[in-house]
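Here's a solo chain for you in structure tokens, the form predicted alone.
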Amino acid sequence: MVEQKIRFDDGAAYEQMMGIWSRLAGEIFLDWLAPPPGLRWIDAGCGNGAFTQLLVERCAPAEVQGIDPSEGQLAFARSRSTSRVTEFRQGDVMALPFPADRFDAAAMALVIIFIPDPARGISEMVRVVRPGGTVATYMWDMLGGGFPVDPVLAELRAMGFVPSRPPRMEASRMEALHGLWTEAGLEAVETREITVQRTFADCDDFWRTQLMFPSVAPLVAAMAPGDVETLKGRVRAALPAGAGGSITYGARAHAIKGRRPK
């Protein structure tokens, strides 16, 4: 597959994509994470504010900022937060644009494996964090078969055809992310699996959102027509039908969390 800078610009876009998706994992993931009411969040490439909203709607937060570099994304994130404790601005997750110590917490939500250089982005969570607070990721097993588009993307592959993928996908590996977390100095560091399901009304249903991701549109845009028709036959026959034609498919992502020493 070819590497590739991978951005978001569409929020709505997003939202039907993967919004859903982040979603049901991230409510297991702060579950897991379990914290106190009343902290000040930073949420590492929040995009749309999919998990930003999570956050206010579970966390009683003090404040979250949510930093991301997408001025589109950042527009859908600030049209779907009515809550006063929330602010978005644009940044650079390897850069942020805040003091030491800032934070009582840091969360990363299906962001790392498009940092450039993930063990910096983890370093500069670490830095806005006060001593004694806690730094967390969850991120889709990309390498492992977790990733909700690995349906199309398996039949893309055995089509012949090379879809994109972004630039650092073994950060998303359980070994990976532990090595990131130690290496930064955290401490208690914890790990887990998340798995999630979701449901279509249909195969068409299914199909619209997977032609919003960057790794498919361009790819099928190109194809000939009997070509798309193909692979949609072969998405169709590997894909679980239920009652009246719906379909429901699971994902898996990894997690981890760790404390700043005090």
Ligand SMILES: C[S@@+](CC[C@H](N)C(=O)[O-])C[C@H]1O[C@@H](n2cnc3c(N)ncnc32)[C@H](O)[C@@H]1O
Given for the second form:
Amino acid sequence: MVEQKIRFDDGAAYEQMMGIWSRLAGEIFLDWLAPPPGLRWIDAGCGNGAFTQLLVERCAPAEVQGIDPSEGQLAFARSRSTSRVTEFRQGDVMALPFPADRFDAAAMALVIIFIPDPARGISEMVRVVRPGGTVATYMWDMLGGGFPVDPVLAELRAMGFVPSRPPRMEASRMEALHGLWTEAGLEAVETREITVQRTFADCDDFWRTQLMFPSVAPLVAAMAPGDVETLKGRVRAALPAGAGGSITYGARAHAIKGRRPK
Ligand SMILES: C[S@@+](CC[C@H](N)C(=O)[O-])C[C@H]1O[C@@H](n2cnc3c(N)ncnc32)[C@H](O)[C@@H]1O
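Pass me the form predicted together with this ligand as well; I've looked at the form predicted alone already.
Zooming out: every chain and molecule, the one shown earlier first.
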């Protein structure tokens, strides 16, 4: 299977494609973390600020530092944020631009499979969190059918097409996450599954969104028109029909949290 290098350059497109999904999962994730107000957070791989915004809305933080390598994503994050506690800067989770013990909590939403060396990224998150602080993440269950674009990918494969796959999908397995957290020396490690449902207004809304995914767009662009119609019909038949032509279906993520020892 072809492994694809994925770039996130367009914060507005990302919002429609994944930001909405991210916030759906992020709400459950933050309820599970149940942090007290007034914490200093780092949001590693903050992207277009979808999860950062949720942190501000739900957790009353004292501060959130968002870091991401993509200026396109960061520009959207800055434009959407009206909060004075958030700051966004370019950076890499494998070399965080902060001193040790700087934060109370480190979160990373839907990023771990994109980090070239996930263990290094986690050790950096542990370094910048104070003793007793929290390090947590969630990622779609990429190998277990939890990725939001899986209904389309499954039908593409059934038709004989070979979609590219995001890098390092193995890091999304619960066992892999647990290994990373324990090997980083974190304690009180807990995991959970997060299931969410998203509703698309109609077929057009659904397809517009699917065609933004890097694993779908180039394949469909190169397909014969008849194949595209077949694909749409197969996906439509596989998903439950909702009222007024709406489409509702689910995705599933793995979440993990741990505490830096005191
Ligand atoms: C799927 S998006 C998640 C964005 C956001 N956290 C959310 O929940 O919507 C993945 C993000 O990881 C970022 N990323 C990729 N490699 C990274 C790295 N080495 N360090 C930090 N972020 C990285 C990408 O630029 C992208 O914005």
